[in-house]
Amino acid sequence: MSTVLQLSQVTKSYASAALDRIDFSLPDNAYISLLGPSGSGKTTLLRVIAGFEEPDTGSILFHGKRLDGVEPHDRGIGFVFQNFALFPHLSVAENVAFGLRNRKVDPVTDARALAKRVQDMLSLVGLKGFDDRAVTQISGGQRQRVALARTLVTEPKMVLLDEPLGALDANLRGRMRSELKIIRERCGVTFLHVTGSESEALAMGDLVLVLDHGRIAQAAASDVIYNRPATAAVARFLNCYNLFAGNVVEDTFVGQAGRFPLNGSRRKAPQPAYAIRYDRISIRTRDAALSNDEVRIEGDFIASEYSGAAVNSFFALDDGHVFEVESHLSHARPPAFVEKDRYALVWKKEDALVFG
């Protein structure tokens, strides 16, 4: 597969440093995801790649030619913002039409041909027959479909989207998901998507970077992030895992929650940790028989939430922290229990991830 996007030793620095020796590249025609916490650089690498703004060091390739001083609109690179940047006063057609009309270079001026594109686009987007109806007067699924037709249009070789999903309430967000693949595929080029939401990075990226502190934690397809996270803070991320601090000593991890024995699994890693997922653990009565190969932990009862397809249960450990656990009701629904009774927290120490 071609690469459309690479930078190498990419840095940008404001009073802390944003972005800090950044080096990707991306494959060309795919869905990409940027994962990652507010503050963590995701929407300044977004401006960088765009060009509104230049890195103090490093460089950046698109189709094999550096971008050093070109300027946005040069670089045939689109850029979807996260609050749409429509223009009220004009309509849906206007809107779409606007950079073809305005361009520098080779603008659309027959208005038979603008009309031809914009009808097209509309149709690429699902707004048929929006064409005369008010920016104003549209939902936000259509004012986001709309920020993409313009930008779609231009042709652009990648489109960047800053969080796009960011302004839509639960339910459109599911679907524009589905749609943006769609719409993706159909057009061939690569789209590289920014958000905070791990499940909206997991479901959409071909491949999905996750940032953090203005470095590349880890670059992987969304089953390797989410089953075997590179770090702690990727698992921390993705908020789908239990994270004790600690050390290892031979074969045990030690913290304040207690020794876990290891499997002798360890992943290289900046600082120590245990990790444990929380659709790993079984939730047991203290006296329930244990095997060789499982670790547990006790904790007291505090609630359960209900999520539709399985229920959270939260614990409050010795040492203060707070235990997760997700039972999915497609096995069995879990038994109620008792608000501040005891209980065993049980894994396989294989299910476990052992970092540093």
The other form holds:
Amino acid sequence: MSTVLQLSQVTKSYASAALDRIDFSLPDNAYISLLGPSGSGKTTLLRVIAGFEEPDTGSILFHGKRLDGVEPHDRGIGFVFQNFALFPHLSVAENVAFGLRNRKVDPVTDARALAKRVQDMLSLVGLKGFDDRAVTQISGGQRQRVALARTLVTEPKMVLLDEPLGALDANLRGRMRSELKIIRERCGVTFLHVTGSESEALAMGDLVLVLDHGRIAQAAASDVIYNRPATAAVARFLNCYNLFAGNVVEDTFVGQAGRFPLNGSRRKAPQPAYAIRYDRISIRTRDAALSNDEVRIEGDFIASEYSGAAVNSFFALDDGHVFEVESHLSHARPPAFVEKDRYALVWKKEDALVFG
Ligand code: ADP
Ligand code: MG
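Let's see the other form, the form predicted in complex with ligand ADP, since the form predicted alone is already up.
Let's see the whole complex now, leading with the same chain.
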């Protein structure tokens, strides 16, 4: 697989470092998710790649060529903004034609050629027949498609999307995920999709980059990120791990919430963290037997939440933290737990992750 974009030691500081020695390579013809909480530097990273900002240090290679000093419109990189940024006084077709007619390099002025390109693009994004509509008279999902078409019509060699689904309601967001993937496959270029949603990042990315305080904390396939988060911060962003702070003493992790025997895989580090995924935990009565390879903690049942194929149950631990357990209904429907009753929460030693 060839590389489309390569960043080496890219740093950008405002009052403090927004991007801190960013290194990564992106494959051509792929869907890449960039996940990070608000303020982690996602937008800054896209703006630096697009050329709206220059990095303080480091280099960016696009198809093997350095981008330093290249104007944004000369980079061959498209940008889709979160708020769509459409021209409200122009129709759907005029919005899409705008970029093509007005671009600096090779503008398309022939009316028939222009109309054909716009038509092709509207079909590609599923907006055939919407040409003359005002962009104020279409739905949010349709506006998103217009924004995408307006970028794609200029035939960028890569597309940057800044939280493209953030302004849509939950229902539409789900549908647009698969739409975006299909549209990208049709164009055959790399999409770099920024999101604060872990489920969106994991569902969409062939490769997922995780940004934490301006640094790439992990770059891997979804299943690797999900099963093997590289740091406690990545595990926290994923929203599917119970995390404990504490210390490793001999072969035991000692935290405020309890002592967890380890699997011989101890890790010495200044501030270790212990993580166990919500769906790797079983809920038992307090007198249930425990086998040698298991770890146990007790908690008072708070409530359960049903969500389609799973039920999530919440327990209050003695140190005040809330502990979450996800039970998949395909296994067996968990019994109804009694509020404020105490239960044993059990997992296998080998399923826990200990971070340095
Ligand atoms: P994200 O998109 O992940 O929410 P941003 O890239 O917008 O994060 O911001 C990263 C950090 O850089 C934040 O601390 C933000 O306040 C700061 N920042 C971003 N843009 C500017 C700017 N133009 N001037 C000063 N600080 C900025
Ligand atoms: Mg942002």
